[in-house]
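Presented below, as structure tokens, is a lone chain in the form predicted alone.
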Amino acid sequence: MKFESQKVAKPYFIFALVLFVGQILFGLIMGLQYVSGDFLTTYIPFNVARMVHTNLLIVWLLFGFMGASYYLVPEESDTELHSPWLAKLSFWVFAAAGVATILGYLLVPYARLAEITYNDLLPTMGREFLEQPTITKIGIVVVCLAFVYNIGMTVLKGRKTVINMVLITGLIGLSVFFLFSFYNPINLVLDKYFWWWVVHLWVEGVWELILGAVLAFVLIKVTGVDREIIEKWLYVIVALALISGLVGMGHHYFWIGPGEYWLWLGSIFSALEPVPFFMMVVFAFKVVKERRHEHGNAIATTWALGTAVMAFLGAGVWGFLHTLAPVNYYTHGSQLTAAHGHLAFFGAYAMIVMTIISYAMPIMRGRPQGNPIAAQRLERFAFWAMCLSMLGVTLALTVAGAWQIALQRLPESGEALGFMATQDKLAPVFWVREILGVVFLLGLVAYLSSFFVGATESEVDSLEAAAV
């Protein structure tokens, strides 16, 4: 590790993974409630489980992005972090706010939670992904401001690289677009119109800049390829991602009331969104093929390549499947949306966080060439278990979505099944999804366990000989 202040990333990574486990557990609870409606509903109703599942997803990814930034920015800037104590303070504030909010969802009825957090003074609650109490949202803004200030000051006093510039642009965008969560108009069309300015412009806009910057950083470290080559690729990918993502937001406007021109803009530009993800796949494999050295942390390279492939499949291919307006007419809000969402979030964002953790955590623990071979073997099992099971979950939900459309939306109104009757027909597919979810959890447990596997005696002797 080059700089002492990079160690502040460690608690962010650890807490992110703890929250990730929680997200998967609540996902499994929801999966069982799909096929057995009475499962734990007295204690954790489906709407509460869903709130916790989606909110944990957002929060653990934010912790992961913060940890990644605190680790790579000092190294890219070639200077110590501007304020390590501020990073530590922000961690505890954000962690406390996150835990308190989740406990509030679980222990207090949502209407009562809104009342005791004085939501009536500035109503922001009640919207999907943005269910957090207003006081929590204010806390998130404060944490984001402190975070961006800390990273920005570090970049200003140190070396300015393309990776740093792309990353800080993404982080500023993340903070700015979250402010739209405070705008909660009474008009439902306006509400949905600006709701996407948080949700879409995060995941299909500025988060892609963070993804590209972190991926470029890891590839430079594990391959030794010239920075200039990687930076040229990064410029092109980021430009295409921003152009297609910003205007492609129109594919969410098809059915909520804005102008008809969004049917064309949303279809055309969102159809271009797979292009930067495909370029990311080509870029990653080209860089690894042209690498100048074999890094000891081979599994980090695997995670980097896997991120590019899975992001392309989830955000690119499965996004394109139902993004054109004539197709979306039938698929909107079906299980196809869930299929795309699961694979896109995992492939693009969960995997890039696990990539940087796989690379950086061993270094912060005194293992600059990565974890021992046995640990990397276990982590490789975790990689394939999570990737294959998530692909299986996505395929299961795709089948469920196509079946749902055939039963519920394609027939004439007199022949179409109702929603609940359709759900009963889909139960076998939901069982498959649940089983694959358990496999995913086992893979995640293996990933966590790999960091506790020690070196063999022969590996210790080799390291001691190399040190001498």
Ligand code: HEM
The other form holds:
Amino acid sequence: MKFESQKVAKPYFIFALVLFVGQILFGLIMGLQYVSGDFLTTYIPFNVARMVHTNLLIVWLLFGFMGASYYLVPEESDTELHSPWLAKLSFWVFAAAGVATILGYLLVPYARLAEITYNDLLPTMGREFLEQPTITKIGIVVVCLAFVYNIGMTVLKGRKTVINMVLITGLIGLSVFFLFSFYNPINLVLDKYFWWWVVHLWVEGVWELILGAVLAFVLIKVTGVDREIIEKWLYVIVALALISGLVGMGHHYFWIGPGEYWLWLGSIFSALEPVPFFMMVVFAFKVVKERRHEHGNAIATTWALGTAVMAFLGAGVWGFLHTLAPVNYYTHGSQLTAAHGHLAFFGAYAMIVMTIISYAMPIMRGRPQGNPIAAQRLERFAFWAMCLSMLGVTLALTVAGAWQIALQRLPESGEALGFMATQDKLAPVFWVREILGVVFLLGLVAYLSSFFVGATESEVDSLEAAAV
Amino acid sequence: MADRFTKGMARNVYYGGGVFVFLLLVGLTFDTMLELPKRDHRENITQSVANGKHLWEKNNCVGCHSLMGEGAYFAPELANVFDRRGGGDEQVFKGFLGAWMAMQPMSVPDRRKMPQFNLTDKEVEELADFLIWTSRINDNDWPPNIEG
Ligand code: HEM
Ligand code: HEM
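For the form predicted in complex with the named molecule instead of the form predicted alone, what are the coordinates?
Every chain and every other molecule in the complex is listed next, the one we just looked at coming first.
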């Protein structure tokens, strides 16, 4: 670690992982409610569990992105963070707002929460992923402003590397597109059209810039490969992500009102979206193969490669699966959508956050060459347990989706099975999903435990020797 | 990557290409905004439809249901429930929805539950108007059949 101020990243990373655990617990509650309708429903109706699950996901990823930026931007800029104090303050503001919002979901009925928070003054609640009370949304904007200002000033006074520039465009885009969450017209078609300007332009737009920048940073560090090579790849990857992904938004405009040319534009442009994800795989394996030194933190390298592969599978392969309009006509809003949503979010964004944590946390804890061998071994086990169980969850949901379409959507009206009857038939697959979800939780527990595995005596000795 | 393709060129593709395609998206959005009035029949958005949308949001119906295929996949699609449960007749549908909302949660063991929202008759009527209006948006003939 070059600069003392990079350490402000630590609470961000720790809190992100705490929220991650909460996210998975609520996922498992929903998974049970899918097959056993009475489970906890009087206390936590399905919609409440779902809000908690998805909002915790988004918030912990934002904490992760912020931690990543606070860690890497000073190092890239070759200067201390503009204001460590502001970063600490916004951590507490964001954490308090996040916890209060989740408690609000859990403790009062949603309609009541809308009243308490004066939703009628500026109604923004009750839309998927954007369920937060308007006051929370304003809080998110304030925190993002403080964050982007802090990072921006740091970049301005220091080195403007390619990683810094790509990261900062991503972060500015993240903040700007979030503003569309305040636009909630009474016309449902317009509402949906611009809802995607937050959701799609985040995950298939500016977040990919953040993903690319963080991945490039970690790869430079663990491989020692020449910056010039890595930066050129980064530019090409994020360029293709934007060129395909912006108009690729059309794949969400097929069946919600916009005109027919979106069937063509959405299909063609989004069919290209897997290309940058594929290039990320080639890039990651190429630079690891050409590495200049053996970094002691081998597991961080594994995470970096894993992110590229799993993001390609989740976003690239499972995205392509249902992105062409004639296919999407049948798959739209089915369990296949959930299959893709899970692998893409996990593979791309959950894993990039765990990648930077795996690289940066040991350094912040005074272990520049990574965690002790035993800790890394446990972390490697956790890596495989989480990746494989998430692949399993995705496959189960894919089977469920295909079966659902065959029973409910392909037959003519009159012959097709109803929604609820179809779901009954899918129950065995939903059980498989739930069991694999428990395996995922065990993997996560193993991952967290790896933080507490200490060094052997000889490792302590050699560390001390290195420090002298 | 080939040496002839320099980092400077890559940077130009990133900034230039990104800005160009974003402007393309903005242009297409303007065009769509001109076309939408013909497809979303906004002239039929009454006060009741507007109230219905607020009720839909305030009670987070989208946390279990999908609407035009977006939302959750736990409970039936509702953009076409007017056709499915009302047979395209507004009075029949309003009768159905009133009865349906009143009888939740149903006491079938282990079946997925819909909560009781304690809505007034007027509110149920507004929700019905919103769902009826939604069912008439030109959505390129989605879903494939009545089951949604
Ligand atoms: C890391 C990047 C990505 C993430 C995190 C992601 C996540 C998601 C999520 C959560 C949804 C469901 C949205 C909803 O609830 O309505 C979704 C839908 C969709 N995604 Fe992605 N996605 C990514 C990349 C891609 C790519 C690259 C493609 C195309 C090649 C794609 C194609 C689609 C399509 C077609 C839908 C609509 C599904 C439907 O009609 O129900 N996604 N995505
Ligand atoms: C491992 C245990 C997990 C279980 C049992 C689980 C279960 C669920 C369930 C039941 C839903 C609601 C689907 C519906 O609307 O009907 C859901 C939604 C979602 N979950 Fe999970 N989940 C788990 C882990 C994760 C992880 C690790 C991620 C990402 C990192 C994730 C991301 C999402 C997203 C993005 C949605 C919204 C999907 C959409 O709108 O298409 N989940 N999850």
